[in-house]
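Shown here is one chain on its own, the form predicted on its own, set out as structure tokens.
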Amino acid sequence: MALNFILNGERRSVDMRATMTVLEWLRGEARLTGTKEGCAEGDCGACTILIARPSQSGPTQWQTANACLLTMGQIDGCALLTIEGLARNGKLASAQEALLEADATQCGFCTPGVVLTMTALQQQGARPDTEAIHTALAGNLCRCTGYRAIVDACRDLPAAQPELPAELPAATDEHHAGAETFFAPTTLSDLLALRAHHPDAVLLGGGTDLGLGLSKGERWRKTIATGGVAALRAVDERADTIVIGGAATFTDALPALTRRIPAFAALLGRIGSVQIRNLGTFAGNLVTASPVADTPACLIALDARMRLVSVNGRRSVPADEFVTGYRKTVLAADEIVEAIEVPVPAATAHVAAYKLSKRFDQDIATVVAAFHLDEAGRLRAAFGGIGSRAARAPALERAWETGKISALPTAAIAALIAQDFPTLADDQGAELTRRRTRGSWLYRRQAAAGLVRRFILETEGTSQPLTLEAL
């Protein structure tokens, strides 16, 4: 069955390989090479577009995207805004006006995607301030003007909400070719039934991360994905409770993080790019298992659970029990992540997440550390990135019992850690004591350390959070 979509307010129906990146075709069958390809891996926004989807709440709004990292199937029921659909009737879109204007171009091969993000930033309203032009910014790579030029045209940008199509097209459930099936259920039972009979396929959620196989070349037999279905979009705000979706995205969810719990969503505006974080889901985050992976080590100091659900019933899981150990969780073959529960902390709670990574933007983490101090005075700790897994640190919570952890040494610190995170391995158990990918265990150890101690200055009111402005 064929993909319908809206093109630069074109409808366009076609049938083809629903995998295909949705770059791959703009540059190729649709021969809009306005698009770019830089590094393939979402990274670097040459290949940005807009895209506007069926919303969950609030009015439908273009957002940012990877097209490198999108697939044909996602885009089923959607609009999307490349730069060829910018300019109208021989007139320049006002952000492309206000490149010209500030000088803020040289060779030209970002403009495409910087200009369609600064398209996006003008729906937040005129005069952005440095901190949302910085953000907007942060997904796209320029490398010779050094950004001052491209600032000063954000900060003129006129408020502009670029037209949206009176109505979505229709989405399909199902697509095939040749020996591709691509499922895009709308309903949680027909996702569960899809599930059950097909174990074997790829769950997809918003793909930035299993898109970067797609863009390399892999090929999927199955795909199931979620992101059609509504039930699963909702971010559910409770008076002590916060109900994440299971295909829910970072940007879904920030709204409600930033009012009941802000330390998190301060780290979640870390990860990737607004253009990642429009497209990647918790669930996502949370499946694919990875040591540093953003989310669980704040998901576990929250005390948060994962309800996971089949066509068998419903289950619900401690974060702390979520992860079983390198790239391996308690999901079953049939199962999925209905919804993450993350309680909100009292008032006078202390929570604070840490990123510790090479670049303070859009970078793989080397340790991700969160606290939770509840009013009785009782840490639940975890970190991410020493060990094989996101992991809850009771050495360290006991020794915070006695009062005193404060008097302890960094190095004395470092020790506790180490009896919660004996080594860092793979998932064959193989030790990685001596990658320097990131760093090595003895230094991912020192630094988890470090931040316990940044901590405990916090708490006791010796140090302010760090924020961007400061750095």
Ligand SMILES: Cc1cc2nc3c(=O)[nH]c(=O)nc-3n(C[C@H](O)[C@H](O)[C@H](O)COP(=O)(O)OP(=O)(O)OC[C@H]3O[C@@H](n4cnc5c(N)ncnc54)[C@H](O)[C@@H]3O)c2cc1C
The other form holds:
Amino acid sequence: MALNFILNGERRSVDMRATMTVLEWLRGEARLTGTKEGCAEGDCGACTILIARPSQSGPTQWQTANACLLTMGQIDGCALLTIEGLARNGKLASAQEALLEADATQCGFCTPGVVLTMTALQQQGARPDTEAIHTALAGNLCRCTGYRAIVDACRDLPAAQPELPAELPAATDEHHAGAETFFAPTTLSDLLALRAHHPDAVLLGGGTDLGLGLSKGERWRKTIATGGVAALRAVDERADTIVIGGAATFTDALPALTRRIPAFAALLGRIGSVQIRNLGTFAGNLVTASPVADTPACLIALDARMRLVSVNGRRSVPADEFVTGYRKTVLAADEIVEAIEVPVPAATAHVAAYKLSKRFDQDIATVVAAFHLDEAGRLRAAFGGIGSRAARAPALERAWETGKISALPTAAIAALIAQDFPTLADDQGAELTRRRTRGSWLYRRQAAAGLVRRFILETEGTSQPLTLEAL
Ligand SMILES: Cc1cc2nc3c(=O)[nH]c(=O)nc-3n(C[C@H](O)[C@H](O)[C@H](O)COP(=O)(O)OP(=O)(O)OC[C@H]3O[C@@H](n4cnc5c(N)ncnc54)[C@H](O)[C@@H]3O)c2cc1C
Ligand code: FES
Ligand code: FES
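For comparison with the form predicted on its own, kindly provide the form predicted in complex with the named molecule.
Everything in the complex follows now, all chains and molecules, and the chain you saw is the first one.
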């Protein structure tokens, strides 16, 4: 069956490879070349488009997405807006007018992506503040104009929302093209049955990790997408727990986390860019089992649990035990992550999550540190980036129990961390140490000790948490 979607207000029905990237299709097949290819890795934002998907959490809105990572199968049943669809009846859209007025374009390569990011920003209201502008633009690189003019263009933006289609087309649950099959189940039972029958298929969440292979020519014979299962997109805010569905994106989870665990939400706001957060899922972040992923250390410190499900039943695994080593998890071939259950800390607890990276936005962490000091004074501390996987720091936690940790010099705290993370012994560790990609192990250990010191100062009330404005 064909893939059905609405492109710039027009209904389209196309029969082609569902794992082709939207960027490749737009430029190569639809001949809409306003959407540019810069990096093909989700970094530059030149390929930014707007997508409206069926949503469980409120009215459908336009969201930015990187067309270089998104597959055609993922836009089935959705609406897209590219730069070609923005001006109407020969009249530029207000975001385009604003860029023009502010002289905010030079070579123009980034401009279509910037315009669509500004268009998404306009949905939040008129005259966005500096923080909202910086957050929105973090995923759009401009090599020649410089950002001052672009930021100026954003300041006076009126509120606006491009028209949403009255109805989205129905999605197809199975699509074949040549030797490729793309399954897009809409119920959990169908998803589990497919997983059991096709353990060799690629299980596709948002595609912000997997899509990197596709944009470099990788081919998948069988794909099962999780995004069509409405129950998995849900974020359930309960009295003492937030339950994040196995296909919920970072953007889906952000409102509940901002309300209930703001320190965690602040860290989430630094994952990639808005474009990446609109596509990337929590489950994908855990399953990739990268030692420098942002969420695992926080989930471990908060004592979160992973609910895993297959046709054979459910089991619940502590986040601390889910990842077993570099790129390894306990997930069986027929299992998926159904949900992540995050306990909400008591109001008197102190929670902190710190990400140390070379750039503030759109960068992978060198070290992630997460702390949960409960109302009884017990500490759960976890770190990412210093070992082969994110893990707790038992020696540090024991030292905290003595009540004397604040008297320790930072070098002694670094020695405790060295006990907890004695070496970067695996392949990835060796590579990181050799190339010093983002800092040697020694640096990471010292930096982690510095973050412990910061947490001590913040809990003692002698230091205010850093804010964006303070940087
Ligand atoms: C430009 C860019 C910037 C990034 N910045 C950051 C960053 O700052 N911090 C960070 O931590 N990460 C970052 N990432 C990595 C990525 O965005 C995250 O790891 C994201 O959470 C992956 O989720 P996804 O849904 O896109 O995963 P996918 O690419 O769809 O899948 C990743 C893995 O998870 C599996 N999977 C997905 N859903 C499930 C499920 N429900 N059950 C079982 N398995 C599942 C897939 O099979 C696959 O093995 C970045 C990526 C890019 C391209
Ligand atoms: S081409 Fe650079 S983000 Fe897609
Ligand atoms: S105007 Fe040239 S890259 Fe932005």
